[in-house]
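The chain that follows stands alone, in the form predicted alone, written as structure tokens.
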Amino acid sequence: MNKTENQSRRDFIAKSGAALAGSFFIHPVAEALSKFDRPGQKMKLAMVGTGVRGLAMWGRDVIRAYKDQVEFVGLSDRNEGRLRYGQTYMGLNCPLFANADEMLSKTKPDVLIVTTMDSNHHEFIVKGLLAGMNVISEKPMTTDEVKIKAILDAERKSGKKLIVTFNYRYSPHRQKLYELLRAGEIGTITSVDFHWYLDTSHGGDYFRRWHGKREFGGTLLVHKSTHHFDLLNWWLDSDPEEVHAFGELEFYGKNGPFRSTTCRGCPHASKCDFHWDITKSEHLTKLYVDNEKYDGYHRDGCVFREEIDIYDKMAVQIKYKNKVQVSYSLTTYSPYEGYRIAFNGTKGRLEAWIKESQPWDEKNEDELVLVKNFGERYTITVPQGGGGHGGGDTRLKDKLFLDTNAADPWRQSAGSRDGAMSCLVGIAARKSIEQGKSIKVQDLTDIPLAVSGRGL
């Protein structure tokens, strides 16, 4: 890159951060939990789910990154070994509640974190807003248009305020893109091509558990992609307004050539790619395969399970309030995990191909490409924030615990609506998927449609 193209770099970086830079508003975080900043007050926290999502991010890693400014004060789950279990694992002394209503009654908390199998988070969050208490809910909000109705409702009528924890947008690679399409690098925005892949390993672990089943986690267009869709809807800051989607079960399920219960005692052992011995994880062996007596669940199911009725590769097509158009896909058996995205605008293309899991290609950097109309191209490189997720779980928690009064000029703070938009895509592209037309999102829900989201 030559000096103009270096000076050129700077100016549009300097351009993006000066012009968000003032732009606070208040966002869900701080309205919900702007009163524990004051010191010596702790954030009383209790949680529902006992999963190995909710006992390490939520649980201990919160326990011990921000023990000055939260206590647990309940931890709750239908199985009580895992109960137990979390309750070690965690380090904790709290009271265990098998009944979550009773927990909350008891302990009253100040804050219930939602950690539970996606088909009953709106449960969970409905009753702990209706209790008096602001809610954080793993992602997705919720699986259809139903609960979602029912956990917006329950939100206006409480006062109370949900966050979803929408951790990719936190890291600093995604925080960049929205820098540069804010500070209109590449005009206005009119097309969209992003692919997501998921590996052999990650890809095949969702058909192992309870995701594999639509019931419960919504297929990975709501489950997984909601992650991906809410990006979208933030980069964009328009609402989504119609989709048309294409998706198949051809790779896992009844399509593998032989299958077991599980792979615990499987005769194809030797024989299956996918098979896994989780008795090799102390951790996972005492969480899940102790605990397996008390309500039946295997972790380590079989990838070919005839049961399994979710997609394993899908397509989808977005329309935005705003026009621009969307080019989806995810897939879920690569040899390798990351994606490619592409923001076509009127004065140029700003472009990514973000290597999640390569061993081959190790880098604690992701590149972004700018081009602009009529030849001028740059090499954006973004250092990793250290954590998971890109650096985005300790930038999302840091925001929850250690400092929600911080301005959010990135408006990475994700609260009901963020959670509903990004669900109501997925839906949308199930349902199209099932119905074989197109599905208006505006028929899925109250919340009106805005040509810009921003602040609504």
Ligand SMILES: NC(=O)c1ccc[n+]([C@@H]2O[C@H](COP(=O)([O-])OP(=O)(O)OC[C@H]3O[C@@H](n4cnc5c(N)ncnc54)[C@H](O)[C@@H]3O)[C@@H](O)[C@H]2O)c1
Second form
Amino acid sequence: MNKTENQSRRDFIAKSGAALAGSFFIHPVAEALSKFDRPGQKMKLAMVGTGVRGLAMWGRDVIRAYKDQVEFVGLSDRNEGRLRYGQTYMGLNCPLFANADEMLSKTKPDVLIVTTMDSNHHEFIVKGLLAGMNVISEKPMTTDEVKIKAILDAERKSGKKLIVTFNYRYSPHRQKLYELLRAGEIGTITSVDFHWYLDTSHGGDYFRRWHGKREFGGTLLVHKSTHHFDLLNWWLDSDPEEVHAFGELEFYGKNGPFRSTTCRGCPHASKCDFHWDITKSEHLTKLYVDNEKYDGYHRDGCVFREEIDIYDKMAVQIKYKNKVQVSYSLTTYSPYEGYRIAFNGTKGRLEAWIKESQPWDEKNEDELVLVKNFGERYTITVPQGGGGHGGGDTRLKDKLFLDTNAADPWRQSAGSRDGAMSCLVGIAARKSIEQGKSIKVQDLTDIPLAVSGRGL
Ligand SMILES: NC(=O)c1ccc[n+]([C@@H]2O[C@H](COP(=O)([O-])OP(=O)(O)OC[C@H]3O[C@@H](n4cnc5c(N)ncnc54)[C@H](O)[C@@H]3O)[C@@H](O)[C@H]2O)c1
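Complement to the form predicted alone: the form predicted together with this ligand:
Every component of the complex follows; first up is the chain already shown.
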């Protein structure tokens, strides 16, 4: 970038900051947590679902980072072995419960953390809200429109709040995209090209686990794309109106050249590119392999199992209430991982090619490109945040546990409305594939859809 471009870049970054300074939103969820104001007392947490995500992100790491702010009063999981291992892994001596109802009534936490499988999040969210506590749920909020309604009804009835952990909103480059779009750098946004690539390692891993069955994860259009659809809803600040999608399963599952039940004991191990030895990880062995006897769940399922019934390539068209048109796709067997995105607007284009894993080019910064119509081209480098999901995991938890009163200028706190809207795009896409027609989002929900994503 030459001197003039640098000067101009400083100008527009200053301008974006000024535009944002006047718009400090207080999200209802942030407000709910900020009401936790018992000086000198810790926030009492309970967790249901002591799997890999619960134990690390919401268990051990929370205890390490926020030990002065929070304490765990109970853990629950239907797999008794995993529950006991979870307690040891987290270094706790709090009570363990096979039954979540019993945990809630005996321990009366301030906040329930839900980290079970996607398909039963709603069960525990509803129980928690109706028992009088705020709830933090992992994404996706849930997997179908009936469960969405049950959650929203319980929230209305209880007066308590659900927080959905959309960590992707918090990574620095996505926040910068939000800031530049809100500052009007490309004028009115008219369309978006958004293409996400999962590599053969991470992408393949979805097909080993419960995620490969639509009854548990709602297909990757819900389980995975909920992150991406939430980003779109947030960046565009509008509600999705109509969805048309295509999807196929043509690489994993029944398409494989051979198959077994698990990688362990597989007769095709030597010739399978997806062969993975779970026993090389002591943690995963103790978490899953040692506890198969309680529920029969295999963490190292064959990616070519016949029972897999989700899509491995998906293309989705979305029309938003503010008339923005989106072309989205998800591919699950790429040689590298990341995404390409471009926002087209009346005054220019904002684009990025974010590489999340590629062995040949390790970087610690992300690059955005802003091109003005009839004008200049700027490259904006954004340092990556440390920790999981581009720094998003830590920043999300700081907001929840460390500084609940912090202002939310980028509107990163997400609640039930955001959780519902992102799931609804995936659910509509799934229905569109099944029914061969486009689906109106308003037909799936009683939330009044609005031009602004904040319901305005
Ligand atoms: N935000 C992110 O980036 C991110 C990353 C990973 C996982 N997740 C989410 O976290 C959640 C958990 O994923 P995971 O990878 O830890 O899965 P996992 O299979 O390791 O853990 C799920 C746990 O829930 C328990 N469980 C399932 N149904 C239950 C029930 N009815 N009652 C009690 N316990 C039950 C299982 O026994 C298991 O221990 C999922 O919703 C997933 O989408 C989010």
